[in-house]
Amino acid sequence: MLKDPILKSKWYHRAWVASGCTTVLVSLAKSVTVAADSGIWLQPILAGLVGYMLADLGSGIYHWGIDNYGDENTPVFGSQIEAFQGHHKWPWIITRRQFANNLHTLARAVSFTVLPIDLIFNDPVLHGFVGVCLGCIMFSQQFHAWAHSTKSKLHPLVVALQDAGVLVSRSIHGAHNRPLYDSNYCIVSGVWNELLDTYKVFEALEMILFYKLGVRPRSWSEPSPSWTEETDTSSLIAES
């Protein structure tokens, strides 16, 4: 498993990546240098901070959706829903997988996304907004790898980031991988999860989903035997 081609990243991958990492940045750019020229400072960084909240509540309501509808075959979602329900089984794999391996899907969708309104639009408020939440949406599966990490190898300034609160933290998170898995669905700083799930928002939605359509979210049954979470026993294997 630790040599598995499947977790090192290639190079369209990377090439995602980069290009994602490039549009962000260039939105970031246009904030700074129109906010400087026009000296209007407050509502970028109002709007930034807008962007970094509605980035952790959208990661939130994404990671519900697909932990809870769908499978393999649904048009679009499919591999995503096949990919979090394998992360469930084997949540240790996230922290195996090589940069690019891990968010060239994000990338791709934040590069077609961001791409037109940094050649379109030159307001420094929306700037602020789409470099800070695309942003944020983009590098999410980095911080979720990070959660799943245990301090010790993780970098000082991740560590304190972590325990800042500004980024999702492996005691935060943890609480999502046990089943039944319906609880903690935010992974860019966590700070929503509180409040969702002491005021069952996401349990809200799923009856109204169910009385309006009859669809029953996974969350509801006992989990399933192909998808409960498997001990990862390769740190053992390779130190025996």
The other form holds:
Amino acid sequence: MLKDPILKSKWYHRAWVASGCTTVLVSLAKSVTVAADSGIWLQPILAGLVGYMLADLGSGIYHWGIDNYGDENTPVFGSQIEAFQGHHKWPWIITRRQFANNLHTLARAVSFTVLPIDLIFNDPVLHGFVGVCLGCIMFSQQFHAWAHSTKSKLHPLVVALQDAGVLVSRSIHGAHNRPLYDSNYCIVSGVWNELLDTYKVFEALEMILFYKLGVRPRSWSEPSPSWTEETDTSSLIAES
Amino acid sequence: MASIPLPTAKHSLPSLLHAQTPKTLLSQKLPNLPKSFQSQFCGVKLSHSSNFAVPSSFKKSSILAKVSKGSVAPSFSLKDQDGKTVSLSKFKGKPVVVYFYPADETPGCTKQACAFRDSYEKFKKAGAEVIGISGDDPSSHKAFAKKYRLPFTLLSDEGNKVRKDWGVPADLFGTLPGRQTYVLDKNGVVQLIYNNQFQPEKHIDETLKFLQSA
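Now the other one: the form predicted in complex with its partner chain, given that the block above is the form predicted alone.
What follows is the whole complex; the chain from before opens it.
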């Protein structure tokens, strides 16, 4: 058993995940019911597909930003930045986190984003996009955790989805989790990774930010020893 | 490429780029992209005069060209990494590879500098000298050269004056200084211009190939 208690889900983790899921399900339900009433199917479905694609792209951009800029003292994002650096050091811990513990930060953001949209709008195309996009973003941490797991520990359906490229695969994400941590940032399906890396999109953005603002991204330097992946994990797991 | 240095002109002249037979070495592997983007990612080389009809509407941009193939490179005097003033005229009598790069200590520029370092003996064997130019100051160049053991001259083009004089085009809608390399013959006449922002090592391949075949 793990001796680190912060990997377990607390009640408020579960509450945030429940609220996030509720807002997303309401959005999807609105999309389906209004679409059924109006008899239109294609546009909401296409909107959902666009949402799925943009969630992957969005996950990459956000991940790139958090991995490369700021530190634990940055307002709003500080704790996440620290958590992401900690993940590079101990990548396997994500597979030990309980479900709500892993997702609650994203679920909270999704709740605040989707709730007003649920309350204000009824358009099935908008809800098709929002429900799928924000749903994928909320669950991206679960997809991320599965990408760190071993094949034998995963449900065959998850493995099938990873192999089909619907969810980010263990090998594609594994390519990110090594110094300099400068590629394969997308973690929903990973479909954008090849394009973004081939065209060096993030490198271009990094160059522009460096040239205009003088900030160097973390991926330009070897990680400091304190943040390099720790392979000796005996201190973190108590003997059962 | 050098005859259309302005970013806006570059992006609106895909057919002109094509007529100049750019080396799009990766183009077979990459999905179909507008040619205007291909040059930034796959490189564009001008090494021989190409006889093509320039539509009259584009002639204006060629008049604005600063340094192009066949022209004598304008002289300059800049400080090197030791603070000594170096003039381009000092190198007359031998071929010179002048490479403009965005900034010291950035991944692409480091790769490029190290690639020039690793092939430096080959450049010397071809009788050529190598000069790197960026807007960084001499102390930045000194640290950069020391860290990566660069055996060639780095010049400080403070204010990017020479870059502008030579008409080195900027990339990404003007947000990034371009990465462009010129090969001058022993008379100081430009014989090759190669531009590629994101594949810096190709500058070494292309210029060495040219020098060795000359």
